[in-house]
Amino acid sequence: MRDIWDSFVQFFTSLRVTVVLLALSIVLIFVATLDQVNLGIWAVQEKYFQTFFVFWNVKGFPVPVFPGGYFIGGLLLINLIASHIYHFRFAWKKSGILLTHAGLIILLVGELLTGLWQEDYQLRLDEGQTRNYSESYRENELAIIDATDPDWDQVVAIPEKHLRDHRDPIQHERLPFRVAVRAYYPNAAVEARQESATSPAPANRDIGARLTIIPLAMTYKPNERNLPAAVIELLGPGNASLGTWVISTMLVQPQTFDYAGRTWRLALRFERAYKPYSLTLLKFSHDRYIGTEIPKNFSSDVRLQSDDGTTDREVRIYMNNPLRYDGMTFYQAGFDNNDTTTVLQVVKNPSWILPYIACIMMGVGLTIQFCMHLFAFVAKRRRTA
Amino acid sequence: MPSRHALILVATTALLAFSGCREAKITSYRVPKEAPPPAAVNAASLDPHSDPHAGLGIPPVNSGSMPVASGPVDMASTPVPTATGDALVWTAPEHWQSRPASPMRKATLIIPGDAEGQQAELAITAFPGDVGGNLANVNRWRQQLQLAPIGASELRATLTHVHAGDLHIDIAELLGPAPTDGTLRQRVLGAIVPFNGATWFFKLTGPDALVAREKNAFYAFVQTIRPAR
């Protein structure tokens, strides 16, 4: 047992492992950079870096072909920490190297935490409109809404992943029925069925009876998004079918039906993140240089109101001057509808400070190390002179 | 040194534990009711004689928003990934009647039949990539006609390969099963045209006799397809 432990420690503290991992990371970054042309930035991050292995699809089965960013970064982190634990001998002479390595550890941990915790949403507001939620760029959800109450909606939000990995019907304590996914399309267009179509409609309730689903290849371009669609069946007690519905992010309006004396709404929509506060767009400004169409400034005047009444103020958000509130940062990101709609990017990254700390530590550490060598060299020259 | 062992173990376990903690969960919450959207569009009036997409609430492609260069593309105008880029043009026979284009279609043409209300429809669409390949596309059409899917070995016999200039075109002709409910048997003539990284579909659907009558016209029409200058 002791031998196994020793060889385990020897492996993780080995400099050879460090070199191999650095070489692997160079290859990973090189290949991922080339593949960015095909996949775009988000898909590359997910495929190569925010994963333990890079997979290739061989006849429908994912086969791991190369260690991913989490694997290499994780081992590098363990390697670095283990080396310090086992070979750590504090000496002022080495303080620069220690500080640099500590900075590197924080950088690696920071990247891991960013990958795990960062949330990136957007908030679209027309002038005069108030919203208390932002929407995801890439993630979608099936919202099943109990809309019976005249003032409140009770929402059950099922992430798209559950539709994709459907095996058993989805059950939730707030739903009097179960949701069975009969077909799922990661990217699809829906259009009206041709009058002459003889094939059965994909669903028998609401708009689904008059639609055709056209599966499309997935897109990875940064300025396009996949529009998933699915056919779902709702199952009552004893697996009695309540009908089948087509849901798609292309369908703007929720589909309504009554069941068990309550009114329900179904919608596949961009994933929402509700906040305990709301923003109202008072005015969007798009200033141009006089006599030209060249943009000079974009800004959004918004009113921020918290639900508990402690905050009620007006804020101007413009380029490089975001609103920071409740751990979120709201950046001016876009506009629409002839300058009457603003698009704010909403980012939450609790570990945003770590890369700054890491870089300062590494900078100071390298400076100390360099200065020590410089002073020793100068002193040595003086002695020989 | 057991404390060092423990530290390494903790570091490894913590790393692995962190990596698995982002799981998409089903959530439930209560929110104030939103103001109703401007128009009830989904379920209501779907007049098949008008724009085939009217009433679906399908956002128009490239609906004219202009996100700033450094920011993310705004959501409402994110293009539906129909094929953009270079276009194809064609010359249709005179008796084929053109209908307005729609967001999902490049063009729609109607061919009137002899009987009252009888007609065939040519839908022209284009999507990026190969949309699953010829087999998947032919099987999608077969499914629409309630025909069983075919395998790769039968695909070659199903497709007729023609050339129109530099374009390589595969044409499939499919005859639906004889209906028992008194409706007309359906026939499909579909041309698949790969062009500049996209795939264009020219699909003529209608009653068997009418589409069979228009078969020569369809083949002649396919020969007129060419890249727009």
The other form holds:
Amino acid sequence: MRDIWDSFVQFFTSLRVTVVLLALSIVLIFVATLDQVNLGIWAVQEKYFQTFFVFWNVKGFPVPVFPGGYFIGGLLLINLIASHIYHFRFAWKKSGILLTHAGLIILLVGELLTGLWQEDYQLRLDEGQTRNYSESYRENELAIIDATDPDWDQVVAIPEKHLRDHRDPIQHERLPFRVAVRAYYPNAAVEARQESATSPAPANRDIGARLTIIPLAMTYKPNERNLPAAVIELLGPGNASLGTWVISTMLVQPQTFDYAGRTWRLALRFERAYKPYSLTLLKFSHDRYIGTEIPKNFSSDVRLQSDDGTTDREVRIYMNNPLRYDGMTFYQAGFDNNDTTTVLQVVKNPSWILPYIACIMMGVGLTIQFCMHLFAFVAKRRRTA
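Given the form predicted together with the partner chain, corresponding form predicted alone:
Since only the chain itself is given, any partners or molecules it might have are not part of what comes next.
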């Protein structure tokens, strides 16, 4: 057991392991950068960096072909910490190196936490509009809404991943029926059904009986998004069919039906994140340089109101001046061409401060180490003279 432990320690504290891991990380970054042209930044992050292994599809089966970012970064973190424990001893002449390495450890941990915890949403507001939720740019959900009460809605939201893996009907305690997914399309267009069409309609309820679903290839471009569609069947007691519906993010208006004495609505929409506060767009400003269409500045004047009444204030959001509230950061990300609609990027990242701390520590550590060597060099020159 002693020999096994010594081999284990020798491996994880080896400088050769450090060099190999750094070389693998260079290759990983190079390949991911090339593949970003095909997949886009989000898909590249998930395929190469936010995974333990990079998989390729070989005849329909995923095969690991290269270590991923979590694997390489995790081993680098273990290697760095183990090397400090077994090789380094604190001394003032090495304080700069120790501080630099500590900053590097915090940077690696911060990147891991960011990948696990960070959430990105968008908030689109027209002038005068108020919203208490933001929407995901990449994730979707099936919203089943009990709209019987005129004062409030009871919503059951089913994440898109459950529609994608539709082996068994979906049952929720608040629904008097089950949801069976008969077909799922990760990216598709829906069009009006031609009168001369000979194939059967994909659904028999509401607008789905008049639509045609056209599957499309997945897109990974940063300025485009996939628009999923699905065919669902609602099942009552004894698996009795209540009908089939076509749901798609392209269908803006929810589909309505009555069952069990209540009014229900169906909508496949962008995933929402509700908050105990709301934002109202008071005014959107889009300033241009005189005589040109070149943007000079664009900003959003918003009113922030919390549900409990403790917060009620007006804030201006513009480039490099976001709104930070309740752990969320609201950035000015874009606008519509009508100059009355703003698009805010909403980011939640509990570990956002760690990279700043890490960079400061590494900068201070490198400065200390440089100054120590500089003073030693100057003192040596003086003694020689």
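Residue numbers count along the first chain shown, from 1. By rigid core we mean the largest C-alpha set that fits within 1.5 Å across both forms. Every value quoted in this text rests on a predicted model; they were computed, and no experiment measured them.
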With the chain described as two rigid parts moving between the two forms, tell me whether Thr256 and Gly103 end up together.
-> no
Rotation angle of the smaller rigid part relative to the larger between the two forms, in degrees | 9
Rigid-core fit: what Cα movement does Val364 have between the two forms, in Å to one decimal?
-> 3.2
